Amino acid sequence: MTTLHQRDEGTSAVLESRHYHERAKARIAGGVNSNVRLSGSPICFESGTGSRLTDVDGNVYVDYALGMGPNILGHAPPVVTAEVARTLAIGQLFAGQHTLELELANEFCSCIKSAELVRFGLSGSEMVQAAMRVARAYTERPEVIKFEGHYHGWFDNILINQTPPVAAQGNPIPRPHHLQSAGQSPHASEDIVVLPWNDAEAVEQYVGANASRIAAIITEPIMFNTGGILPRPGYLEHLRRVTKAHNIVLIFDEVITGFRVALGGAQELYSIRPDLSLFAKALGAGFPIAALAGRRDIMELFASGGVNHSGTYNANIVSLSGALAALRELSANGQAAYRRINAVGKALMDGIVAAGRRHGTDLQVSGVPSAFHTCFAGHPIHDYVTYSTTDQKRLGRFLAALLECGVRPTSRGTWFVSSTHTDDDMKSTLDAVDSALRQVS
């Protein structure tokens, strides 16, 4: 196996990738098809198997980006790809129903205890819109509360305050709106209220004064789009109590956490039952699928036709078969896949923390074994404001050094672990962490 850290050529080790990127920019805007990829190294990959990726230059990487989280069973998992291949001859789209829809719905609802009814779509961004729409219809109220630093898709009405400037005077509540993209309509998010996360008092204060206008609170149960920040003890329980008391719909955005942190998602980890939940990423183990699920009385509003949720490619055969195979594999042998993921992930977290101490750095690791985040900070991190003061330049150097050693977390410092990561992967990764910290220090 050839890895970057076995080479002496430096940047020439990805020469063909760089040539590809220049050619791609002539035909593809920015050379990429998602703006998230603009910030990463312009590496062109040729193939992926298990925990490894190979680029067009022949370099092999231990991959912890995993497609930004979906590949919980590794790249090209045979149990999933074989099932998808088996269904290809059946057809792909019927503009009608197929029995796989009910098979997957039954499997899905057996895993997610809050799911009385489910609808399938293709992306988390899309299902966020469906969730907010049905919550407004159910409550007949306009406002939705979201939290600073959380990401719920790229649509105009919700793409606000993921990376806002830190307020200078007293961090006002609610936060002023910060649009994340040129071209966003400033009016589309008028019904969105932004509060700081992990702050029970802020929620109590705003909801207490404005409950009659609030349709829903939407939250990542673990703040993975910014720093892998865990909820403070009792915080999610507080959200549940407040929303129940005021007939507000509690929406868990489990696009990242769903089927990754546990078979039943973060709601299983924290024993919280939200009214609605969103899922994507790990649900399809690499195939495009998303879901909105929750209480029957709310979800039935789609069944009446009164609340629209549509999509030509919803419940296509490829996505259904991939997700069904993935859920069955994750459930198999007493959830053996999760035991493997959690064992490797915990060893990695512990090893990275130990390496940081050996080198005398302020390297922090936060999250859970299946998904965690690394950053440099000399203070506790519990929300966006405290995360915003971490040393991003040093993190960038650390991640670049890891990539040179053939280890690939995401470009923002999040690590996803798959059931195919091995003890050898773990050892070579911790060796790379040691080497990278020597350079950063």
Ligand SMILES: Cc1ncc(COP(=O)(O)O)c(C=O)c1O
Given for the second form:
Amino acid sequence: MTTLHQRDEGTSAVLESRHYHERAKARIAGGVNSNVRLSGSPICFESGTGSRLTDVDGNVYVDYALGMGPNILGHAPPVVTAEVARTLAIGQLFAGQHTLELELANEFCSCIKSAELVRFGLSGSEMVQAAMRVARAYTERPEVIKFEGHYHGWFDNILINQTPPVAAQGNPIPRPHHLQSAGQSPHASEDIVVLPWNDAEAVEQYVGANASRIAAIITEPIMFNTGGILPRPGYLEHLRRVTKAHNIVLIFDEVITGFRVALGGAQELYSIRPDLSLFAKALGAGFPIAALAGRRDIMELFASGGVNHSGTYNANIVSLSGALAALRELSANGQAAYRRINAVGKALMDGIVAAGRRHGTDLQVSGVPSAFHTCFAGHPIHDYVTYSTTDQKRLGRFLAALLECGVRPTSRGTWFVSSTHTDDDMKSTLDAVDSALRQVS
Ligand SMILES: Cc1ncc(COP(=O)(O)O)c(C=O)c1O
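Right, and the form predicted in complex with the ligand of this protein, after the form predicted alone?
Below is the entire complex, every chain and molecule, led by the chain shown above.
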């Protein structure tokens, strides 16, 4: 593996990337096209194949960012790209239907057990909007409960309290709104109630007193937008019980967990049947597609035309064929892809934990083998508040040192594993972890 260390002293290993970034900033706001990419090293990539990325300076990286999760079959997976290439010639958009839509819907619904009806779109952000809208229409109630530390897309009405300040005296319940962006309308999120996550009592109390106003609870089933925090045993079951008891729509936001933690998503892993759930990322294995699915009686509100869900590019041929090929590959050979992903991911998690111990650090590894998170903290982490006191500076240095060694988790410390990560990747990754820990310990 080429590592960034192999450059002569005094020369930058990412010189071309830096030059590109300067030129790009003169034409593209910030030189990037998603604010998430403003953080971390502004590397310009040339290409990706399997588990590896090559940048414009010729550096090669073992990639665990995987496009922020989607590339579960690695970069440019031949079974997917060949299928997309094959369908390019039939056209892209018809402002009408194509038989691939039903083919994908059948495949999708055979994977996701709670999916009685489905709608396809392009991004997780818009499917969150559709989910909240249809839940409000179904229940004829206004409020939606979201949780502190969770992210459900960048639209005004939901982009709140992902990274709120933590008050010394503890934050009140429900949490005061913290808008995440300048220019956001404070009115758009008036009907959103923010509660701490993994806190069954907070939900019990708020819902107990306000049930008649609450349309839905939306949750990431595993909190990946703050650390990689698992639900406490019984927590998701508790959400299911409380929502059922009060006719509140339970929405799982499986944009990250869907088709990643299991073919049937986190709802399969935890054996919970949400009323609605939404998917993106791994569903398209790199091609842009998202889905909202769930109970027939709720989803039927789209069918009647009473609840609007629209989009010029929804169910375009490229997205459909990419997703269909991806789902077939993920299901093939008794789900061999997941066996590989979970084996590699578990070995990495175990190896990183062992390296942390060897170096006497407080490195923590949490999550599941297909998606896990590394951070530095001497205390247990179970929610946003306990995560907020992890050592972010040391994490930043650790991630920078890994990048220097040619290993690339996401800039916030999440590692996504693909079916194409090799034993060699694993070995060089654990060597890099060892070297990075030596530098930051
Ligand atoms: C849990 C979750 N929901 C929604 C979104 C928004 O999805 P998209 O970026 O496709 O709009 C994301 C994006 O990372 C996410 O992690």
